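A single chain comes next, written as structure tokens; it is the form predicted alone.
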Amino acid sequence: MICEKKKAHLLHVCKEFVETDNIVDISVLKGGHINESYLLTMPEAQYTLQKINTHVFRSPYGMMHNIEEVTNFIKKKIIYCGLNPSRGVLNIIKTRYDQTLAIIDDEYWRCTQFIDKAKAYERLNEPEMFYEMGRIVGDFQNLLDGFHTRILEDTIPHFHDTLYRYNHFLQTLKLDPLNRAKDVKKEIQKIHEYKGCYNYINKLIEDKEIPRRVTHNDTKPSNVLFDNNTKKAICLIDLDTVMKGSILFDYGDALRGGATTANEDETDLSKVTVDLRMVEAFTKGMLSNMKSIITAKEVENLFFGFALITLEVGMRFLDDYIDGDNYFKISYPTHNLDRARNQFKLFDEIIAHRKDINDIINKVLVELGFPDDYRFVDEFTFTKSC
């Protein structure tokens, strides 16, 4: 229930985007953890109204620039293919002054068309749906083939720069504001052990061994819309973190959250391992839509991306725990520590299943008819020296 004072403020904001006399209802949209979201119901359509969290997104216009450029590019391709652009991509509603954002009382607001008869899921338990998620991540890349990444702004600098994250972690250790480091020496040692690996993917990009691509950077099930009737994936949503990067991070992050047998904060670590069925489903879905654009070097490093992003996220959880829990929302005092230990256990399981995962990738490559030079000849080992 929205109080009258809040509703009056929302109607004031809505004037920038729509004709308020036609609004039938305004309700709170739950599920988001960063931006404040509302559903506007009008006779002809529904819209999502959001207040941007500028503590997280320090450059709201830069963020909207990226979203607008990417969605416009995708929309043109969807229309050219004779498909429905109102369901295949996020559609921005401009202000009456043709802007992507409205600034009201120093708050940044945006409006997008709500995609109805579709749903996002916090967790996918069926390989068939995880295949669909992989397919839509691959489709996102395929649709953006030819888009020049220099157009995009780095709205969150160093977002997937693992070496930068490690150096930040070292600074946190020096400060140790709550004297917590002494109790997590084992976890700290694990992070130190793999420091030689942290710049590997970014160096591949810098040396032009793999392409710099447009990446979503938050590939989790709740950021994929599925059609209510067909259960087919429709499109990626929550494009706030769209920037330039590597498909290896999007692949790895999707598996980190979707190919694990336990929730991210599960404390019984015996329950945490890799679900190989889900690895195969997502890999097959993604590669089926990237066959014409993914490079052999990217395929060679898919496993590495899965391992590295898992270790990076664990490092970020531990960093935040030692720093006093200032970034990630917590439900109890050791929540971030439990998350970190969970991710480190998952990382160990990924390494232990290295051959199984690479065999799955090879199997998928054969099934999809990839050229022979895309096959793994030797096992690629995530070592402590890389």
Ligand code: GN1
Given for the second form:
Amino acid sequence: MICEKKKAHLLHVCKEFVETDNIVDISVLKGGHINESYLLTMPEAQYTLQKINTHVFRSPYGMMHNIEEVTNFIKKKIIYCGLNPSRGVLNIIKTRYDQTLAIIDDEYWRCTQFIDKAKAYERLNEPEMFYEMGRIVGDFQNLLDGFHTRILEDTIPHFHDTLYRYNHFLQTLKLDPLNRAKDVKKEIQKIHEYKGCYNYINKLIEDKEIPRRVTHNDTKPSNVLFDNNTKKAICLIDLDTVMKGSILFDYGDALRGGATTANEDETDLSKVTVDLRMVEAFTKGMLSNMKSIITAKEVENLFFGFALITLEVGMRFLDDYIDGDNYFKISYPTHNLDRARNQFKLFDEIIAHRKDINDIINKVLVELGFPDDYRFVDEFTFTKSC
Ligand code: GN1
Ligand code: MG
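Moving from the form predicted alone to the form predicted together with the named molecule:
Zooming out: every chain and molecule, the one shown earlier first.
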């Protein structure tokens, strides 16, 4: 339910994008830890209206610049392939003055077309659907092949720079504004234990061992749209974090959210483990669509991406908990701590299933006919001193 005061404010915002006399309905869209989202229903179509969280996105215009450049590029590729771009990519609705953002009372608002007869799911329970997600994550790379990373701004600098995240965590620990650190010593210890691993992926990029790509950076299942009739994945949504990065994080983040047996905030940790069927489904979908793009070095490090992003996200939840919950939206006081513990348990399960996961990756590579040098070599262990 939206209160009258809020409704009046929303109508004021809507005026920038649509003819308010024709509005059929406005409702809250749940999901997402950062922005505030609403579903706007008009006679001709539905739209997503969002208030940008400027505490997180300090450069909203930079973010919209990235989204506009990437979606325009994808649109052209889709048209070139003779397909329909209205269902294959996010469509930004500009303001009446042709702007990507409306600034109202110091708030930044944007509007995008809500693709009809399509749906995003918080959890994907069927391997077939997760395979589809893998296919669309791979397709995102295909569609952006030829798009130069230099066009993009670093809208959240160091977003997946795990070492930077660790240093930030150390700062938060030092400040410990609510005196919470004393109660989470075990969790803090876990983060310290693996500090030797945090720079590994970024070093691979810096040393040009793996390519810097245009990546989505938030590939959770709820950020994929599925066609209601065909159940095929149509496109990736929530392009807020599109920046330059590594496919290892997009791969890992997708598994973190989709190949776990429990929700991100499940507190019964005995329920949290890796669903190997889902690992296989996603890996198959993604690699089948990236055969001509992904490098052997990237393939070799897919497992590492899965493990590292899980620890990184856990670290960010714990950082925010100790900091006083200023970043992620929470529903109760220890929500961020519960999320962190959940991610640490998932990390332990990933490590425990290392051999199974790598066997799956190798099996998929053989099935898809990748050359022999595209294999996971089980020499590298995610050790505390890697
Ligand atoms: C945030 O807003 P949402 O839910 O799409 C976060 C991601 C985290 C994710 C954890 C900009 O994404 O990095 O992985 O929560 N987005 C930002 O669920 O920080
Ligand atoms: Mg997001």
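Fair warning: this is a prediction, and the values are worked out from it, not measured in the lab. Residue numbers count along the first chain shown, from 1. Throughout, rigid core stands for the largest set of C-alpha atoms superposing within 1.5 Å between the two forms.
For Y47, the Cα coordinates differ by 2 angstroms or more between the two forms after the core has been superposed. In the core-superposed comparison between the two forms, the C-alpha atom of L10 has shifted by at least 2 angstroms. Q99: CA moves 2 Å or more between the two forms after rigid-core fitting.
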